[in-house]
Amino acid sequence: MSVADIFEERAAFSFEVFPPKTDVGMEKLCGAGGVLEQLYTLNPDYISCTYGAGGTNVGKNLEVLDKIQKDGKCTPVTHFTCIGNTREGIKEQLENYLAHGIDHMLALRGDLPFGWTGTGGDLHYATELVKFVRKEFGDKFTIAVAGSPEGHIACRSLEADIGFLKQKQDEGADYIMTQLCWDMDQFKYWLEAIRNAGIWMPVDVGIMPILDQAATINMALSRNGCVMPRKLCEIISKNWIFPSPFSVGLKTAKGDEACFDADIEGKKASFKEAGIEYTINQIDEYRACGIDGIHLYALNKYEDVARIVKESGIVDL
């Protein structure tokens, strides 16, 4: 069954994992009793796996999504960027996953890498990739597409995103995967005004679980220009890491520790347990909406997200 025909039976629920660049971090998540084992306890319907940034690691992320096919517990989603493409790299790749029993993706123009302007390849925009994808492959592949509620960050407005999301649509889509979102007025208003311009798309909803502060507020501001909402940010400074969460591990000029702060361990504790309450709360909040499913972003961890994937009641175990 695909990941679209889920939709039209009920919410689905996923993770996320990303390709490690180390044999270790390899063996950690595709080994025997790895992470994709224990991930699959939980009953996922997909397991999607990122690209490294700028589209590299492709060999890794094939490798981890050959391990999801084999072990056929759910189904292994690509990322797949337009960044460095030409077409005909474009098709011999997704001919190469088709042939792995990979049929699933999630078309991206990707995150450009630093210092460049442009994809660097013949797409250059996610609509393109899917209409190319459609032309070549036509219904082979079942296609997600990107959806950010506060709009992309390289885009004009809200109003021009939202338009280039009906063209993801009117190309052959099939579903939205957002981008993470914590200010959920802002979700609710960017879901009625995707139903209000045509857009019928099951809309999947990315959530990074709130672990570590340097981690959330370098995914907020880095890359996604995201609005932290008051209560997170009190989260964030109730348990702030002197002089910066950024500093630990670090040395000054002098060689010594850049971080003062002398309950390190201890706030780090504290502000995973107010990040994991946190995340289940704001789950609670998206089921409310009736969005149609719940795609989890793993961190390549089990612990903390199977915690989450249990107290928020995303599935019965």
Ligand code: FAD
Given for the second form:
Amino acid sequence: MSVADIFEERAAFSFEVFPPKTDVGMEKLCGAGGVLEQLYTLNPDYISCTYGAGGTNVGKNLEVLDKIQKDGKCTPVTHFTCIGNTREGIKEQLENYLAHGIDHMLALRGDLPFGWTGTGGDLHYATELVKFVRKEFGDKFTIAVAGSPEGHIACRSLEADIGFLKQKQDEGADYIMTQLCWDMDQFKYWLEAIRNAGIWMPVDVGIMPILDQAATINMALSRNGCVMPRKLCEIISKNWIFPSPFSVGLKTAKGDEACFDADIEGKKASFKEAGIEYTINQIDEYRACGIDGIHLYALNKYEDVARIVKESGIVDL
Ligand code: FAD
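Pass me the form predicted in complex with the ligand as well; I've looked at the form predicted alone already.
In what comes next, the whole complex appears, and the chain from above leads the way.
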């Protein structure tokens, strides 16, 4: 059953993983008894795998998705971007995914690598990618597209961004996977606005578990400009690692430890505890908005993610 068909029947639930850079990381994710096999026990409808800028990790992305496909426990979904890709290259790669039985994709422009001003490829926006895939492959792929409830960081206005989202639907996209958004008032505003704009695509909400201070700040601010509600800021402040969570493990110019906080481990643990509770509350709030699915960034971890899934009651286990 395609993911689009699942949305017709009920809310979907899925994970996102990324292709590890090292062989040790790959073994941990894809090896026997590894994280993927553990995640299957939580009954996700699909697992998506990210795609690196310029296709730098294409081999490992395919390896991860190939395992999910062969294991047959849920649907593999590849992320795919325009960055550095020619039309011919896109066609070849997508044919290869199909040859491996992977027929679900998240069609993205892609994050521009540092210093780049454009995609460096033949296609410039996700709208063009959706159009191209439908032209070349017809209905062979189920196509998800990104939606940004706060507006994409580079969009000239939220209205323009919603217009481009509608264009993705008109070009043949099947459902939306959302960018991080902790601001629930903004999310509700956006949800109403897209429906008013004639966007009927199901909305699968992307949620990053709040487990690590530096990673949370980084994810919110390095690219996406996400609003952080006061409650989340309080959790960060109350567990602040001095001089900054980014100093952990670094050395000063004199060769000393840059981080002088005496309770790094204690603060990490209490941050994670409060973050898990925050994430579960966020899932409750989203489900109460009538969304179509929860897409949890598994961050290639099992234990903390399993706790969130079980305690939030997203699935019957
Ligand atoms: P687009 O929809 O193309 O929009 C990009 C910008 O251009 C926006 O500001 C939009 O308003 C504007 N725009 C869109 N169409 C037009 C047009 N026709 N003319 C003028 N302006 C236009 N990145 C990766 O590199 N790899 C990943 O695996 C990855 N996974 C992701 C998963 C999810 C769930 C999400 C939400 C994002 C992911 N990203 C990933 C990040 C994504 O690639 C970036 O957010 C990127 O900056 C924008 O991608 P997009 O598909 O939303 O772009």
